[in-house]
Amino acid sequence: MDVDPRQYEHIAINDNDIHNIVLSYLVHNCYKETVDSFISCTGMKQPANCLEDMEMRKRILHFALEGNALKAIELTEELAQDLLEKNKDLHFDLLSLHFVELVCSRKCTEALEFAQTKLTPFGKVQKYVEKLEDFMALLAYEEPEKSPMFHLLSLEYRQHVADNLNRAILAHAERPRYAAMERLIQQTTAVRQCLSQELGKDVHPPFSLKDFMKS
C-alpha cells in the first residue's frame, strides 16, 4: 500500500526530534565515539545519563559476542547486581554461550563438566529441558557446526543473546529497552500492515518495510 509522498511532505518535522531519535539509537547501541561526534556536530546538549553506562555496556556486549561469556556475566553482575539472578532465561543463555565456545574449541571434557555444574541445575525447570538437550547433543558430533543444532554456534545466536542482554541492562536501569528509532519502525510497520489487511490483499500487496525504505 503505497502512499503518495505529496500527502505527507507538508508535515513539518522538528530537527531536534530527529536528532533525539538518532542519538537514542546511537546510545542504545553503545556507539560512544559516534555519539560524541554527533553531539559536537549538532550542538545538542549531552543528556545527563547519556554516557553513564555506555562504555561498560559496550565492553559487556563485546565479550558476549567474542566468546568470553563468563567475563560478560562478571561485568553484568557489577553493573546490574541482581539482574541475572532475577532473569534466569538470560543467565542460561549467557552460560550457554560459554558452553558453545568450549564445544567449538573441541574442549569436550571441559564442556561436559561445565554443563553438569552450571547448566544442568536449570533442568529442574521444564522450559529449559529441551534447550539443554539441544546443547548437550552438540557433544555427540565431531563437527558440531554440521549438526542439526548448528544455529546454536552461529554469530546470529550470539547477537540475539547480546541484544537481549543489552535491553535487560537498560531496563534494569529504568531506561527504554528499545531505541526510539526501533519503536517508530515497529509502529509504522504494524500500522501499514493493518491498513493493508483492511483494504484487502487483492487491492494492495502486503506492506514491505524494505520496499518502503527504497521509495
Contents of the next structure:
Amino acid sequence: MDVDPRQYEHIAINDNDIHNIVLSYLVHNCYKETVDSFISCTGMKQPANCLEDMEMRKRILHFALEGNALKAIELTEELAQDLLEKNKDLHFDLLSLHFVELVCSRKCTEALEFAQTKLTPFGKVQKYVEKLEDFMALLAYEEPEKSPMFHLLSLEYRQHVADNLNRAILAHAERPRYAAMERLIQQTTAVRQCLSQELGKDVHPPFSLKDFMKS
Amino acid sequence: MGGVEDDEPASKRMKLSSVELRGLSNGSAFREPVAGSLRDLMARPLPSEGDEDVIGPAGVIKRVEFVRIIAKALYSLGYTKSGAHLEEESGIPLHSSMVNLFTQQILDGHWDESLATLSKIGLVDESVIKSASFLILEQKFFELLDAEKVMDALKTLRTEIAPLCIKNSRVRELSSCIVSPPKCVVVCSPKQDIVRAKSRPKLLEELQKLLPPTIMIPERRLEHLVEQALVLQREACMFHNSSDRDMSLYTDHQCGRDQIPSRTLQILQGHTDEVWFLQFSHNGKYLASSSNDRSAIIWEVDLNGGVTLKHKLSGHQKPVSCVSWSSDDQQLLTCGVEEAVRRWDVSSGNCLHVYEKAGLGLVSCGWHPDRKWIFSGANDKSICMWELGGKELECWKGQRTLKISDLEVTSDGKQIITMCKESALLLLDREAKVERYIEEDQTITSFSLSRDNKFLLVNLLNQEIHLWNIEGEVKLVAKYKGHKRSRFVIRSCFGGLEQAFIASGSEDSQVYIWHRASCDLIGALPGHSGAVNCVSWNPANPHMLASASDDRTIRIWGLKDLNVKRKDCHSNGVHYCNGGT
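Let's compare: the form predicted alone is above, so bring in the form predicted together with the partner chain.
Expanding to the full complex; the earlier chain stays at the top.
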C-alpha cells in the first residue's frame, strides 16, 4: 500500500524519544552492559533507579529459564516479598517448572511428593484443576517427551513463564510491564489492520510488518 | 480302554467308556464334522436327535450354542452341580479351560497371570486385547492405591498402562488419582465415582462385555432370549387386555376376544332425552354423563362394577354438551351449549360456581391439572382462563372460523388443544407461546387426548378416525374405519390396558372397537336403539366400557363370561340386565 513516503518527511522525530524507546527495551530485557554503553554513547541522562533491580531481575529470569524454579522463587521473594502471593497464577507456573524438572530427571518419588505438598493445594480452586491434571499426567509416562503433554517441557513454555515473571516484577516496582518498542510495534500493526478492514479487504493486501520494515 | 487305573471307582470307568464312544462323534464342539472316514463311520452311532449340529424344526438353533447358554443359565441360577453335569454329559464345555483359568485369575486378583492368559484365550482383535488389558491393569492400579502402595501403583501406570497408548484421557485421570487419592478429597472434582477400585466380579462382568460372545457367553443370555419372545407375543396379541402376569412360558400368549368388553351388563336410564356425552373419572369410581335434557348425572361405580345414580345435576338452561373431571375427581365442570359453565362438588352434588361471559355463550370446558384454573371456549372463538373464584385471568383469541366446541388440556397443564378451523386443530403451548396445528383434509367433528398426552384421536366427517402423534412434530400415525357417521357429532376414545384399544360411537347404534396398533376392527357391539354419541373406557378397569346414546340410555359393557351377583333393582333409573338386550 502505503502512505506516500513524502508524508513521512513532514513528521519530526525527537532524538530523545528514540533514545528512550531503545533504552526501555534494553532495560526490560535486562541487558545491563548494553544499557551502560548506550547511555554513555548517547550522552543521555541516566534515569534514576533503573539499574538497581536489573541485576537481580536478570538473575531471577535466568534461573527461571534454566528450569531452576526454586531458586527463582527464592530470589523473587527476596526482591518483592508479596509478589507471588498476589500472583497466584505465576506462583503455580513457577512451581510447575520445578515439577517438570523433577520429572525430566526421572525423579518420580520426589516429583510425586513435591506435587502432593506444593501443587495440590492449588487444586482447591477450580481454575487450577485442569492445569494441575495436565502436569500430573506427565507422571504417567516413562518418556514424558513423548507424552501428549510434551509441550510443558519445552523452552517456549519456560520462556512464557519467565516473561510473565518479568512483567510481574516490573509491575511490582511500578515500572511499565511492556517495553515501549513492543507497544509501538503492536500499535502500528493493530492500527494498520483496522484501516485495511475499514477500507475493504479487496483494496489492499493485509498489513505485514515484515514487508513494511523492508521497504 | 487302556490306561485306566484299577483303583479308580467303577463309575468313573464306565463314564470314560461312554464319553470315549461319543467323543468321536460329538465333534461339533471341537472339530468340523468329518465325512467319509471309515473309522468315524464305524465309531459314530446312527444320527439321532442327540447328535445333530442344529436342533429345532427350523434348523436355526446351533446345538453347541444352545447347550452353552443353558449351562450358563444353570450357573446363574445357582445350580452349579447341574451346570457342571451338563457340561460333562454333553461334552460341550461352557467355556474353554483358558477362559475358566482367566476368570479364576481375575477373581483372585492375579493380574499379571491373567494378562498372560488373556493373550492365549484366542482373541484376534488387537484393540480388544488392549482394552481388556487396560481394564485389568486399571483394577491392579486402584487396588494398589487402596493398599497405599503408591509407588507400585505409579510404576504400574508408567510401565504397563501408559505404554498401551490408548485412552489417554483416562491415563490423565489415573495420574491425578496418584497425586490426590480420592479418599483425601483434595482435588474438588465431581467425578469421584469413577476413580475407585470396583469389585472384582464387576470387573469380570465388564470384561465379559468386552470379549466376543463366542469366547465368553454374556450373562443372562437365555433370559434375554425368552423375554424377547414373550414381548413379541404380547405385542402380537390383538386382544391383550389383561396384566402381563398372565403370560406363561407353557403356551404362546394369545388373548381371546373374551378379554374385550362385549356384553351389556347394565342399562342406565337416568336421562329423559338424548345422552350426548359421558366420561369416567380418573380413578374409575364415577361416571359423568350429560344430556339434551339440560342435566348432567354423576353415577357411582361400586366395587363389583355396578353403576348407580349418585347425583342429578340440574341448573343449566340449555342442553349440556360436555363434562370435565378435575384431576382429583372431586369436582366436575359441565357446559351448557352456548350458555354457561358450572362447577359442581362431586360428593354433595352442589353447584359451586357458575361461569359466564356477558354477551357470549360458552361452548366447552376443561380443567387445569392444578385445579386452580379452568378453561372455557366461547362462541366468539376465544378461549378464556378463569380462576376458580370466577375472575377471568387470560383470554386468547386467534384465527378460528368455527365455534370452539372441543377443548382438552394436557395433564401437565402445558398445552391446550382446541379446534381452530373446520379441518384443523390448534395445539397451544401456553408457556412457550407456541402454536402447532393438525391439518386434516376433512372436517373434524371431535377429538380425544390419550392419557400420556402423546396422541390425539381425531374424528372426521368422512367416517374415519385418525390417530396423531403430537410429541414434537405432529404426524399421522393410524386410521380407523368401519363406524358410521353422517349427521351428528360422534366421539371416540382410547381405552383398555395401556390404552391399546380405540372405541367409538356410531350412527348405526353400535359401539365399535379397534386394536390400536394394527387398526383392525375387533368388534361392533349392538344393543342401543339410537346413534351412539360418545364412549368412555374406564381408566381403572380395562374390562369396563360405557356408551351414551340418542335412545336416552347409557350402557355399561363388560366381559362376556363375567358372572356378578347383583343387588335388587333400584327405582332410581337403573335397569340391570344379564346377557343381551
